[in-house]
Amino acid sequence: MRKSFSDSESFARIRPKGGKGANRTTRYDDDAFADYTARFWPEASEDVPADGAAVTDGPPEGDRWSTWDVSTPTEKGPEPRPDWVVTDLAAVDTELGIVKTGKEADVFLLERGVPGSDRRTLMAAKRYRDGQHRLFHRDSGYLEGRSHKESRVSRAMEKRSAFGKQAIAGQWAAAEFAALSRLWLAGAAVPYPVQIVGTEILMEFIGDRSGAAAPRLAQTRPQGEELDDLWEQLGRSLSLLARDGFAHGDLSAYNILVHEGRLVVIDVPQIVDVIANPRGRSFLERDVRNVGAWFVSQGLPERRVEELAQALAFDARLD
């Protein structure tokens, strides 16, 4: 039976916010994240399609039909979409194995293709674990500055009840998809977000056509001009975040990939609003110093780390 989800309404309403730095571009509404994700409770059916009609004919091959038609326009990646994105409704998603396991989510390698044609592409499927199988050790700090318009949901999130954990899990997925969409449009080096369905995010696979994932920055040993180039690439992407009022929030050499000389920042569900979050500046500075320590260990002058931290604070209008 085709796997589906119980709801596919919009989560990505955007609105401008005032206050410090109000001349920056519009910002995603955190309440909208919660509105979208709060509906995916454990009791929601995964076997009944959104229209309520049972589907008994399975895909001709692979694990499932493409979920492209399950997502609404606002749950699909920003336009213009890259040419490699397969949107055909006749496409099949075939799971090829696991790429990475984590405390909050696992990443799988997925091939989406149209049987009998050469229309196929590899994607990374990031699947957040439900509220009973995730660790929430990082949530409290990152969720400062966010709230839900329904007080009962906010209280449940604060108490980490089963209901609250499920709401938080949904917020992580929706927040990451929205952040990837925003950053990709801004020109930051992040994977293109293809679509979101429930707590699964499908995104650009960073690696080669054989399915070999790109190495993490921590696994590489760049020297000289290559090291300088990677540092400059990182600075450009972090500057784009800071100018929009955000910090990665958990940046290290382990959530940055390097593919054919291109640096790509991944794992952005905890993206921090440095204006709304009272600890915003400390998150921004910690990002730079954490990843900067790795660059220094490879030969980057230490002064460049402090220079970037100061530049980002200026970009975020914190000085």
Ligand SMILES: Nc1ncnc2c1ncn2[C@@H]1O[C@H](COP(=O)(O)OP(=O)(O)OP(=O)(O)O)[C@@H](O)[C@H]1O
The other form holds:
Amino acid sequence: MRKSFSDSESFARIRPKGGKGANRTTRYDDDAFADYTARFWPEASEDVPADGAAVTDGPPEGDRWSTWDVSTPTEKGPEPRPDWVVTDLAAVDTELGIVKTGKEADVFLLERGVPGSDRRTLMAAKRYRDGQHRLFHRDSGYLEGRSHKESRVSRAMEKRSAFGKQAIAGQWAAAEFAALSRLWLAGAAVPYPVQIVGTEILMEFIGDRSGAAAPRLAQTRPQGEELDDLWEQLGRSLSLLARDGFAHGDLSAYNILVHEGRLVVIDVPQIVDVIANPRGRSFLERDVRNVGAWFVSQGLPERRVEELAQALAFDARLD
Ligand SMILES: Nc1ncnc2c1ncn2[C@@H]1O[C@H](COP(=O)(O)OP(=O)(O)OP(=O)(O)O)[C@@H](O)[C@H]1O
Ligand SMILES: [Mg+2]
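Now that we've seen the form predicted alone, could you pull up the form predicted together with the named molecule?
Up next: the whole complex, starting with the chain shown before.
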């Protein structure tokens, strides 16, 4: 018998440890949060045993059933879905190791495959931290111009209760998933977002088949035509973002991966709506200057940076 995701090992990772957070969840009952709570803190709902004891059989030790059917349609990546995405219900997720621990999230390498078949794919699992997760190190200016609904959830977040923190982590995960989906649809070079489950985003793994992750731009030393080509690729993606009305908001040679000559922009939860945000233009320019400084240090003529900054302001209709 197939066990439900809520009983699985991995589930333990995305719910608060112990009962404390769970008890608190029942105090906040607006619709969105009730839904969130019921799905990710099942011990708060009556029909699931609190100790998750009803497990009979399951995937091999250390694995979990594919979480594909746990996500609702809006929690799955945009269509048309790339054909490497494994949607089989019989698939199993195997965690192969950690790619990198970051300031706000940890990124793991995950393989999703159907046992006994060659249907398998690697994904990057980005898990936002709860406990020590802080309300972004990033400038609070990012949030200007974003509507903020006063709710019990936001009050819980302000109080930093256990689930308040979890809800913050979940919101940043949701923000990044939405941004990836939007940017992917706009045609920008970002990892394809496969699905979101609570505080975890599963996305296209940028790297090779053996599981070696692509280097960050800052770790590479492209020269001549190669450098030019990367600058062109970056310009095309940023232009698509700008035409869609967005700046990355935290762009640097560390938030760009390069896999076999293909440039991919990552780490997008804070994308800035350059029209609604009163400092939109300065975010746009700062992105280009930050990453431009790295390109100039590798030999790109400085005027190309200025040209791109102007072109993007035009694309975003800011001049
Ligand atoms: N889709 C991916 N494919 C391969 N590697 C990835 C992917 N996404 C992230 N990584 C790796 O994980 C690192 C951290 O990811 P990311 O920048 O999104 O998270 P972060 O929490 O902001 O980390 P940091 O604090 O280091 O910026 C990246 O620098 C990259 O090396
Ligand atoms: Mg980063």
